[in-house]
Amino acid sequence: MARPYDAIIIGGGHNGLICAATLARAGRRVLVLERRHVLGGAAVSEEVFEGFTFSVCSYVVSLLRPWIIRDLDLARHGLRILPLDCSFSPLPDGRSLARWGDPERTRREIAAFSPADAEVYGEYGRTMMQMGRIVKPLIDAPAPRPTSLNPARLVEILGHARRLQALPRSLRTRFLQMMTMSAADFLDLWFESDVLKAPMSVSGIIGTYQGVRSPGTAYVLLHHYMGEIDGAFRAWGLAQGGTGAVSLAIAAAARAAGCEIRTEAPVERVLVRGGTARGVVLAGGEELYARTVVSGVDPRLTFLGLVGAEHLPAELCERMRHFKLRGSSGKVNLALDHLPEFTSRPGIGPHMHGDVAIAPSIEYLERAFDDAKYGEPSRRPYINVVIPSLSDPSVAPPGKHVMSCFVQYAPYHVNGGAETWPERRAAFGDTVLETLEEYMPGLTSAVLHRQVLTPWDLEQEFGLSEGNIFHGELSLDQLAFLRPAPGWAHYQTPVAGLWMCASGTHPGGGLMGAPGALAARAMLAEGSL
């Protein structure tokens, strides 16, 4: 029998290549067993037609935690990232708006629709940034234990504690309110143009199954909040070559230390004897050994699917088949033979180099929102567009173009169940062309190919139980102590030597890196490797 690893990595998404290559560059033995025949589960590029790369699922850099890329030298392993310095939203009355970098050029579009606005926006934005620091530290180390008698637990808990109580009693109320309303509601504390807080306030649905107006979704703004790239705050970017480019770094930097890595290596299940976790079966029969045995796959998937409830608490079970996922979410991705213009700003502009939002009311963003309440995809969906192609050229083929649809709302049970994603698929997708050439005039003639992604597609294809992009909604019920469930917040599982490391554990989903960093931490601080 060959010698056993120290770790076998469940899943070759960007949290478990990070788990990997800490847990390496520690001097571990390291199996990594990805059973797609390309590396990122989500966080992925492929040429899906001849010429064109797609980041086919996650498709912005936002939330990479700085540490983790300084921590693995990402820059040395080929990561480059291009920022994103404009959100541009479209109007149907021919009207627009641009937010900028620069804040006297946002400041003068926000004055066309509200002087007020436009004065506030900055105050806004710092009072965000504040905040924003005061969560960072609970993004950026394992959850709170508010439990725990152990003393060193309960000083982190009063650090976080202090941090909230050194802010102003007017911050102190705008945190407290962020925690508990709706990202419509808390802007309107702020905010009186439409305009202006229907593109804002899209950042606390990502990925959730809730309205704008939903209590909650204030707080998911704000997680959206935190991106930083070389020391800005709240900048966003494109992984140059693709979003799969992270994760090639990240698995770059995993070999550099040590790590192996295999592909099209589906795992089958864990194999769990005497209530410990001892390797892995692969789907054809081969088994394969480890100390420790590290999930980098949904909770669901990994403790009522690879476990298996025979081996864990009825309690936890009975979580699990409680854990919200409800995908909400698809993804359209365009290969173009040239890129038509906004009627609301004709020309191939900087306004078109950023992120592009459909969202040109609270009231559409809502009434997109009921339809997947009664189980329809939106008749017009809130979408989100990036064109890598402008600023990335090697994505695309000379004069063609890439473009990068993210869409809500797209349920996981289609009229609750009575169709199936793949009779509804070619109809959603058609329906993205329909409400993006209302804005675009003569997009839909200029597609040469599209890639439809559903729910449905997101699972079968990337292993997103329900399609849910977060493994797990980012509601108030399923974060920090929390996430997954009570009791099992930091990454350890009721089966002794297994671990887990993915978005479904804390501090949550997005392209972070935090959750794999976080639990190799734990493991190598526990001692049991």
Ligand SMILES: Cc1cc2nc3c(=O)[nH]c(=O)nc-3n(C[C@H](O)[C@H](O)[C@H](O)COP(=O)(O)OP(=O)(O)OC[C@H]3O[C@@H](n4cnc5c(N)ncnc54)[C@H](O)[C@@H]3O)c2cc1C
Second form
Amino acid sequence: MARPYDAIIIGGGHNGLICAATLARAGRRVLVLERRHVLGGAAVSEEVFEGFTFSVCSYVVSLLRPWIIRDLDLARHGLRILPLDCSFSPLPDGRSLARWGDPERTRREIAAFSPADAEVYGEYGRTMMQMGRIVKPLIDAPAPRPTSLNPARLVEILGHARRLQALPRSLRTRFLQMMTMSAADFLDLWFESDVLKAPMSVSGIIGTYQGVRSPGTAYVLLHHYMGEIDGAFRAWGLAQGGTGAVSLAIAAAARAAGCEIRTEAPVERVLVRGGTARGVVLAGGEELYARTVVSGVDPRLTFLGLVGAEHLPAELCERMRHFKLRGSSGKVNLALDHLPEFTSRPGIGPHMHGDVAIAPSIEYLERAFDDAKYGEPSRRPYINVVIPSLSDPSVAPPGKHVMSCFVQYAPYHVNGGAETWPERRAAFGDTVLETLEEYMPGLTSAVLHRQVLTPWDLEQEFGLSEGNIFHGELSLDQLAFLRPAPGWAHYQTPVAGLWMCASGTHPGGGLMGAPGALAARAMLAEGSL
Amino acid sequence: MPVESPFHPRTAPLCESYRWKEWAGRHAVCSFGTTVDPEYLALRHACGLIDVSPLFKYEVKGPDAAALLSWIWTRDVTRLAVGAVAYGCWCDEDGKVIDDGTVARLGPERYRMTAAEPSLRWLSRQARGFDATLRDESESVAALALQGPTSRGVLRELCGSEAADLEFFRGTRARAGGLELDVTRTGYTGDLGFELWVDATDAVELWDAAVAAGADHGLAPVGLDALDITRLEAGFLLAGVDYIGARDAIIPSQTSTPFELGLGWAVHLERGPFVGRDALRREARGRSRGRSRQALVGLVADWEAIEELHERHSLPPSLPTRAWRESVPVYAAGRQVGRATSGTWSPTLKQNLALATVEAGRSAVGTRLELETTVAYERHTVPATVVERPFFDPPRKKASSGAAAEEGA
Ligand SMILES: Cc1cc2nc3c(=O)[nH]c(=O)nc-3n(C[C@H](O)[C@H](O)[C@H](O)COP(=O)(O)OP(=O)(O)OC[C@H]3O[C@@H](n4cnc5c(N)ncnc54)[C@H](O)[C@@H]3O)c2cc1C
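Having seen the form predicted on its own, could you now give me the structure of the form predicted in complex with the ligand?
Below: every chain and molecule of the assembly, starting with the one above.
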């Protein structure tokens, strides 16, 4: 029998790879097993059509923790992030709003819709930044343990409480509002113009099966604001070569530290003997042994799929069945012969270099959710577009373009059942193009190829249960010490020697890397590895 | 008052930011837009077009041209093949650097030398007795830098394959439509890139042709702010900022030798006489016995420490969006051992970089120093480490045309 590994990581998503790299750099013998032929999971680049490289799933890098970039020396391993300078919202009536890195320019743009909003916009940004400072240490450290009597932990929690206490009264109020309100209501406290509020509100609903008027979505605004408050790194950007370049840089760092990585190596189950994880069994029957097994897939797949209910407390299995995954988004990637213009702002200008939000009003977004609530894809969905080839010519042939469209809502539990999605795929792609065509005439005829991913495809191809892009919604009941389950929010599981390291753990989903790094640190600190 | 560069009719209407500065008596754009990022990104991920006409340019011609340049330069220019370019510096009699630049051999007896400072009078005085003629081309020749990973594709459309396939530090005569120009594979960004040298009267036409050729390659006009960030990432010195030319120094301690600037590799001592040779030989001997005064190094500041300093003031860390060049004291164990002369946040490396001149004993790679910094009106220091230069050195910079590294790294 081959010498067991110190750690086997199931899944070569960016979190699995970060966990592996961190363990390998600490001198551990590590093996990563990835089911697909490429690394990266949802953070992947693939040349889907000749000459066109798509960021197949995840498309903007905003949350990737800067300390991970430095710790793993990712710049040396090839990571290049191209900041996005603009958020553009075209309107069907020919008007448009662009928000820029340049505050004066943004102020003027907003003032065209509401002088009052233009004035308060900067203040909103500062307030979010201040509140982000309270939350930031939470996402850069393991979740607090509210039930622990360990004095060290209490001090930690007090530390967070003190940060909150140290805020001026008005900010404390804001913070509590934000923890409970809907994204739309929270923005109503600040702004009057729908044209501004709509694109701002969407970060409250990304990846959730909720609408911008659903309570609890305001907090998620802040979660997504973290990338921007880390303005020091202007980390809101595109990875050169597509999002997969992030994963490849991490993989290069892992390999440089001696980590072994195997692709096309699907894990069928975790080997559990006597309540302890001993290794894994691959789809072909091959058994691999390790002192520690780390799951880089989502919690439901981990527990109910790879471990099995027979090894787990019933309570946890129950929680996993109810864990809110309910995917609500899809992705359409286009290879374009040329780039059409927006009617509302002609010319191929800098407004196209950032992200483009099809979110003309709060009502539009709420209606999009209404369709989804009753099991249909939105007739007019929210679409977030980026055109990476404008700032990174390496992803398309000269003169041609790549357009990435994130689409919400596309409910996993569609009428007729999730397995009917393949029959609906073409229509879903058409809806996206028809919607965009209203803002960018001529788009459909410029399309050379298209790749349409429904939530069903995200589950089948990328192993995301119910197609949830974050391995579980980022709602308050599924965050911090509740992620993925109360009592199991510190990367450990009821199975000895089995750990979790991906987006379903604290601090959550997105191309952030914190779960992978914090999990690795926890394992090293615990000492069994 | 500065005058206009030959590209002014094109650059002026594009300069939305109205941010200009003077460069060698010319109006030069700092950044076309109000933010520098897009221009920096064009240089590192696509292609930037920069007006570098204000460089001083001298044509040296005649049977003794190579001998004259070898007499002035620290490098033996007689070894330079036709079509080759070299980077180097020149010194005064005491072996102190006056200026740095490039020499391109454009023909058997024809060279072009660039300089940061006006040098005609000094050159003419050195030229006595040589069968060579000097011509100041600073105004008659306009220059454009075409820099970045897609610059080769642009140049191929603009001038064809011979120019596009040039090796690193080579040059050729080329045509762009009806225009004649010189193309060299050189630049100040430390990346794949070219410089185009053209008659000032043809400047506008060349600009238009380059912009048209660049349309499908992400070409963008770029100003000096973005150039400054890239030159720091590349670890290149700037005369008048990172060192003071011997003719501008007011006191001797302001001057530097090529060795002190890390340009020892560009000093050819084992040859006939040249300006400063004896002093440089003495210095080289002294250095081999461990005697040297100071050294120019690359520094990387500890980000964690910067973050922590801000945290102490309850501030989020903030970063300059442009390079800086106000010199800042550098300490070791609380004692000042040198100065950082310019620096930048590197958007590519995610590091705070600086060039610094420090005591020679403190210049080894890995040495820990402290850099002065101000946070919330208070003076502090942050730890910094001496690292190898260039800070950023993509393989495509030197790679041959067709090499896999071209679009990557
Ligand atoms: C369409 C889409 C768009 C998104 N857009 C953004 C965005 O713009 N910005 C952002 O920050 N985030 C975005 N996200 C979210 C983000 O991409 C994810 O949260 C993140 O990439 C998840 O990383 P992970 O490492 O935790 O897990 P994953 O990336 O899901 O990695 C899990 C890995 O495990 C592998 N695997 C599964 N089962 C097995 C098995 N049995 N054996 C072996 N391997 C297995 C999978 O193939 C996969 O590689 C998006 C996600 C999607 C789907």
